[in-house]
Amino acid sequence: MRPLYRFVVISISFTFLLPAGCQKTPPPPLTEVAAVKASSIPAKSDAAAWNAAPEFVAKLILQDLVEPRLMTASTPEVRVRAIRTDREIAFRLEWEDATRNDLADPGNFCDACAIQLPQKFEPTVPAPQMGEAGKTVEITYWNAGWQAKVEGRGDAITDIYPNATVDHYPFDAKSLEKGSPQQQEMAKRYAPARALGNAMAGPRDTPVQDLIADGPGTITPAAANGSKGSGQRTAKGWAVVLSRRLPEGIAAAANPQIAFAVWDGAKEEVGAKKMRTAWINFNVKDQP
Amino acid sequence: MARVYNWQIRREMSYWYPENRPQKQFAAVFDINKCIACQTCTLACKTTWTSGKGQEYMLWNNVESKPYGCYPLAWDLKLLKQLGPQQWNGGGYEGRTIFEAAPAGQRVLGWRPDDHDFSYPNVGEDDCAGKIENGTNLHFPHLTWFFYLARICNHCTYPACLASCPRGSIYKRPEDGIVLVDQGRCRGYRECTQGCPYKKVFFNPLTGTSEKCIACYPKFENKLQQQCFLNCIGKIRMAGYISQPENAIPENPIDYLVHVRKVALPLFPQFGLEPNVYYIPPIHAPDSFLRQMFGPGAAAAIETYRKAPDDPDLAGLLSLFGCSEQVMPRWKRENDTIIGAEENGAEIVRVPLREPVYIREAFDKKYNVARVNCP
């Protein structure tokens, strides 16, 4: 190296080193989702209690294992904090999303997120994409469209298309007393999914659904795990709190795992077309 | 993907599931030449099945004017463009089906209509294919053309909606081949609305599930024809069952028209779904258009149909359309009488080969008064 170049290199090196010596060393990135113990679960995503929980930045990867696959990466990461009590566990999921997508219609999809846990904590975990036969996973799923309904969006076509007009519905006939069992029975005839008790079909009092799966394509509503949740728009995207009962056996499990998924409605992500994580170490031991 | 046989394109093709034909397959024949686009079928379906919330835009049955009419917008053109030019060779199809042309990560080649695509239910109505010059007057044959295409779900042998659904929420009934969405299982992913090339699955935004034509199965199970068939004032439709070509039964009206006389053809057979609604093509539209829409048999079908006045069997069977609410799995001609029958031969209805014509003089000499057509 010629002398002039040597001087320039040394100068640049000092330029970077000097300020670094004055800063605090950043903490090493977490290698696990760690739930801190608290006396209660915060219901809101902006509660101060979340600051006590360490933030884990979960890198999201394409769901490209089964058709229909997501071919283009969208949401890069989801930031996760976890708090637990003796009975419940809650997660705050935050991710960047430029658009609020909370209305599902023929061509539009809703933003959503989910957490996934093995139903049983065994030495080998289920397949990370929705579990596998005999190795069930439990999923807690939040949907922005359901959130909008819980927050008051109505159940009429004019709630979606304000200028729509409808002449008549058979179940609004004058001969049927509004709200009567006969009237409700008639309305069900024209909403077959609702008549069959499909939880997708509402009416909804929660934006969250408990699900189980034994592999891709098998997702099914689960017996309630006491899941609750609420999502709020932030300056850059979504902050969603999801809580459920503490999974049985998790505290004693040797190496519990958890996974997350995020759907960006603007990118037509739905169902299997999603950004997801692999299994992530999940520490629910009492934190100091 | 499995390898299955599709007789409409005369070759094996790739499909998501192995070949599993139903015990019987619901099928229908629509005579396009008789349709006047009165939309009575559309209303019959609408008032029976889709009067609920979230179903406002759904038309499980619609009638559109071809070449420009479409519901949803450009449902056929968009897919044809996606698929690109393909080739028939004689009666066999050498091009790619929508299953074989599926892009990476997808099960089927398709596109998903949005709410704008459903905003113009009768766009292109009565628009003809050519320009009407100033001074043009009535001329036979017509100087330009259009025709009405009545459409329902084709209850395909290889449904793309069924293949597209990642959770198996769509199924084909083994007893009659009717394709249904399980409303208890559907989670509204809309893969089916993207995959169905005929765009006959509709997303209900208020229940969050997809819904489609059910071939009026509560009626069909009771040997009754569907609402859109029953209410068709042009009597263009006949419902029944279709056999495989090698097992065609001439006494079966659908088999006779599709397999024996080859006068009724599937809609876009090149897509590869083996659709089970068959159309008698319009006699006045150009062959190139009909060949693209109904396959290479279009010209021969029209030639056969044009000779129907001198063909008592064909004319007779066509006169049986719309003459009974009951499904007629069998038919026969006895001289100038056509009989629709049950599978065991029990008679359902009989009609004359040609309706008798009575000419009423315009002036009633007895009462010394001009007759009018109003009762």
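Residue numbers count along the first chain shown, from 1. We call the rigid core the largest set of C-alpha positions that still match within 1.5 Å between the two forms. Given the structure is predicted, the values throughout are model-derived calculations rather than measurements. What changes on going to the form predicted alone:
- Relative to the superposed core, Arg87 shifts its CA atom by less than 2 Å between these two forms.
- When the rigid core is held fixed, the Cα atom of Leu176 travels 2 angstroms or more between these two forms.
- Superposition on the rigid core between these two forms places the CA atom of Val166 2 Å or more away from its counterpart.
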The other form holds:
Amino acid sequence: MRPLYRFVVISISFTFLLPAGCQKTPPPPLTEVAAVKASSIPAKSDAAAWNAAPEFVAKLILQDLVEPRLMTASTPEVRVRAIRTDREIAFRLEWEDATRNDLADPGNFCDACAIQLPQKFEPTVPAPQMGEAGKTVEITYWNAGWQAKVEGRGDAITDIYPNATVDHYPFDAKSLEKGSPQQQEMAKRYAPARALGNAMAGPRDTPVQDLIADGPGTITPAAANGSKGSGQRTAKGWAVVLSRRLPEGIAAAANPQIAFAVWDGAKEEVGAKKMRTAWINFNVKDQP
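To test you: the structure above is the form predicted in complex with the partner chain. What is the structure of the form predicted alone?
Left out here are the partners and the other molecules; the chain alone remains.
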């Protein structure tokens, strides 16, 4: 019986030692956003090409420096991957969000995200909170409400408020041929912002807008809107692709920086009320 007892003890000891010897050490977390070079930019967030780009987990912090401040934390992090070509760079931003908020009205706000880069890459970076005087930042902004419009949702009263009943609008009169110059001119009278060319009034052909800023409260549309983007609802939240031209001088910059922001419409986050990052190291060198 004693040999059998020793055999059992040795076997049990070996069983417990084996998993510990085979256990792999997890890789250390990334300390920078690293852009992988590719021949083309994937347009969709579920494209297989994104798997080749390392994922950086950007921790988000409160925007509690300027009014209106966000004083209660919401989205904890955004996961970022980056792919670039010789002329263009794209980012995939993913974050968890339990509710889909893509319809804005006086009491509701939309989910959104943005990337921020210095306009000029200098030894001293601008303030991370929207830049500062003389140190402009460039922002590429995506909005879930704009995404819904691009995907075909209308912006008439009955689109925004499905249960509303409208007796009659003059521009819908049967005497006016739908789409005719007379009908379109009449419709403008009931959409003054659109008639004046306000880009925020729609209609939209892209869910993305390029912006510039020289500090809090100075944000304005960029002279040209060349960035592209697309957002997709996932099982846990959002996955958004934002692509823009490769910033001039970034490849030669000593220490490029980038920042991100996320808005949760369900938490009434809009404008300056957002979760954001500080500046993060950004590597655009060719990755091995």
